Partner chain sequence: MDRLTVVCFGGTYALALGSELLRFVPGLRGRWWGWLTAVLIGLGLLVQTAYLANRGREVGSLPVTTSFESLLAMGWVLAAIALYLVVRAEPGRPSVAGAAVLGLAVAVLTVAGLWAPRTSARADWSNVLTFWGAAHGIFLVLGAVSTCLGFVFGVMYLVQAGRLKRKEGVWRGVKLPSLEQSERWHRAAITVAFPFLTAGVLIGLGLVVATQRAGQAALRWTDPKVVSTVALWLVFAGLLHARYRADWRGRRVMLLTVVAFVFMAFAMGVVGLVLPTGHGGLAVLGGVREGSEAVVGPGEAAP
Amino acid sequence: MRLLALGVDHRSAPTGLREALAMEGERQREALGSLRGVAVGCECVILSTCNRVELYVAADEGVVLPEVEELGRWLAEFHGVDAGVLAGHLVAHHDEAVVGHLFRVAASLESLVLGEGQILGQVRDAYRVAVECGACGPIWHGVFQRALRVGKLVREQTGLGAGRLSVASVAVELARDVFDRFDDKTVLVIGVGKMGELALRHLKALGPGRVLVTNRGFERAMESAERHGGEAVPFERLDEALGEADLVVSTTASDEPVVGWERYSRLQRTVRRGRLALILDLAVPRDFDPRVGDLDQVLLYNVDDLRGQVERNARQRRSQVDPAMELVEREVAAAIVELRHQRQAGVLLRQLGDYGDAIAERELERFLAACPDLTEAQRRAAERLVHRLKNQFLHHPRQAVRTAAEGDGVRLGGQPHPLLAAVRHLFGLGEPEGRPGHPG
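Requested chain, on its own and in the form predicted together with the partner chain:
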């Protein structure tokens, strides 16, 4: 059994090349079909995300695994990329290292953004597409299913996926910590510069009931409001808008604070009647007097607060790398033992089959030689009888070998299951050829 993972990721290849190699939907299915033309008889899975494109190829006993160069050429040709250029960016993993690599990928330990949650879904999709295309077999079934389990375990048992890592997503998370629903909320964006536009895009994902946009230049406010399905409010009516807004994002380029403590305090007391408000002051210098944050029922965050949160989250994720790696390594060891058992069981099952066939053929030949007058129908009946006997005789040993292969490999420390040796001894089968301690 041989395994190979070959491809490019965000560390080995520039964005342009990764974009050229990326494949989705029908293109991915087409690629799988084409790849199986090169890797004949192999099990294939293609994982394609914006940060990595990888081919996972496995060859069982008696099947030839294509060389790295051959697969690299195929990848280049399929995408119309220069093979020489691609070769310099390809990274290959072999045999047991493939399992470790895939598990780290699924656990998001190899991701550009450490601990990001999308990769697990992408690995699941890659596996699903391979199964649908009939490109997956027993080897990848076992490895990919375990990889998905590992990815989930790492997220559940460590804080690797906790906390957001961009200012915008931290702001959205913050809004969710304050408000439960947004369809009855009013969002106000003050200032429609680049930051304001970005904020509007992210806040729309929350599905607010109303979006108000205000700017010193009313024209720009109208344009922005139209683009994002909001309502433009003249800057002179800012107090009115502040009175209505539950979530305020301020991004003006004003040198002086736009909203002072007295102004907002009065609004909060009178118009807002003490309603809960979240203010994200993303402007530098700040648009809101910092004392506004001391008011009851008002939460004021500036851009440094949000960046501080991002940094804390990143630190928290980095601190979880070691526990996550420990978990992954434990699972890799278990998976490799399982693969070895699978391989040993596979070899024994083949040996058993060959042994049974040899006896059946030999005895059938003897019987037919002893009875030369049999009709064609009688000869066929004798053949069927011999093969049925063989299958029934071997049914239980085969079942036992399969069960042993699925057993607790870790407990046995990677040693072959004693049952395999017993079956081999009982049937007088020789030791299989192959390197010990190697999945293939």
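Given the form predicted together with the partner chain above, I would also like to look at the protein as it appears in the form predicted alone.
All you get below is the one chain by itself.
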């Protein structure tokens, strides 16, 4: 049994190259079909995200695993990328190291943003597509299913994924702490630059009753509002929008404050009649006069307040790396044991099959030689009888071997199940040859 993972990630390759290698939807399915033409008889999975593109290839006994150079050439040719350039960025993992790498990827320990939550779903999707395309077999079934369990365990048992790591997402989490519901709330976003667009994407998860979008350039406000299901408001009607908004997210690039203390104080006293307002000033320099936060029923947070929370969240995640790594390492060790037991059981099952075939063929030849006058139909009936007897005789030993390989190695401290040795002894089968350093 041989395993290989080959590809590029955010550390080994620039963004442009990763984008050139990306595969989604039908392109991913097409790639799997093409890859299996190179990795003949192998199990294949392709993981493609914005930060990594990786080929996972497994070969069972008797199947030749392609060389790294061959897979690298295929990847370059499939995407029309210069093979020489790509080769300098490819990273390969072999055999047991593949399992450790995949488990760390699923646990987001290899992600650009430590603890990010998307990667687990992306690993699940890659595995699902491979299964649907018939590219997955018993090796990757076991490894990927276990990787998904590990990723989930890390999120459940450590704080690695806790806390948001962008100012916009922290702002939205803060809004959740202030308001208990949003279906009756009006949200106003001032400015539709990069930060404003990011805020609108995060705000959508709150399910607010109304989303107002305003910008000095009204055309951009309309385009942004249409993308995010909001209502565009002319910048000249900002006071009207501020009077309606329960939550304000301001992200302009103005050199001077957009809303002064007197302006908002008047709105809060007259139009808003003292209703609670949460203002998230993400602009640098600030859009709101800091004194606005001193008004009754007004909560004002600026970007420095939120960055402090981002850094605290980041420190919390970093503190959970060691516990997460310990959990992953335990699961990797268990998975390696399981792979070895699967390989040992697979070899023994093939030995049993060969043993039964040899006896069946030998005895069938003797019987047919002793009965030369049998008709063709009688000869075929004799062949079927012999092979049915062989399969019935080996059914229970085969089932026992399969059962012994399913997790008992972990329970037995990594040692082979004694039943495997017993079956070899009872049937007079030799010991299989193993290769150090490989799962098999």
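Here, rigid core means the biggest group of C-alpha atoms that superpose within 1.5 Å across both forms. Since the model is a prediction, treat every value here as computed from it, not as a measurement. Numbering follows the first chain given and starts at 1.
Split into two rigid parts for the change between the two forms, the chain puts residue 206 and residue 239 in the same part. Rotation of the smaller rigid segment with respect to the larger between the two forms, from C-alpha superposition: 22°.
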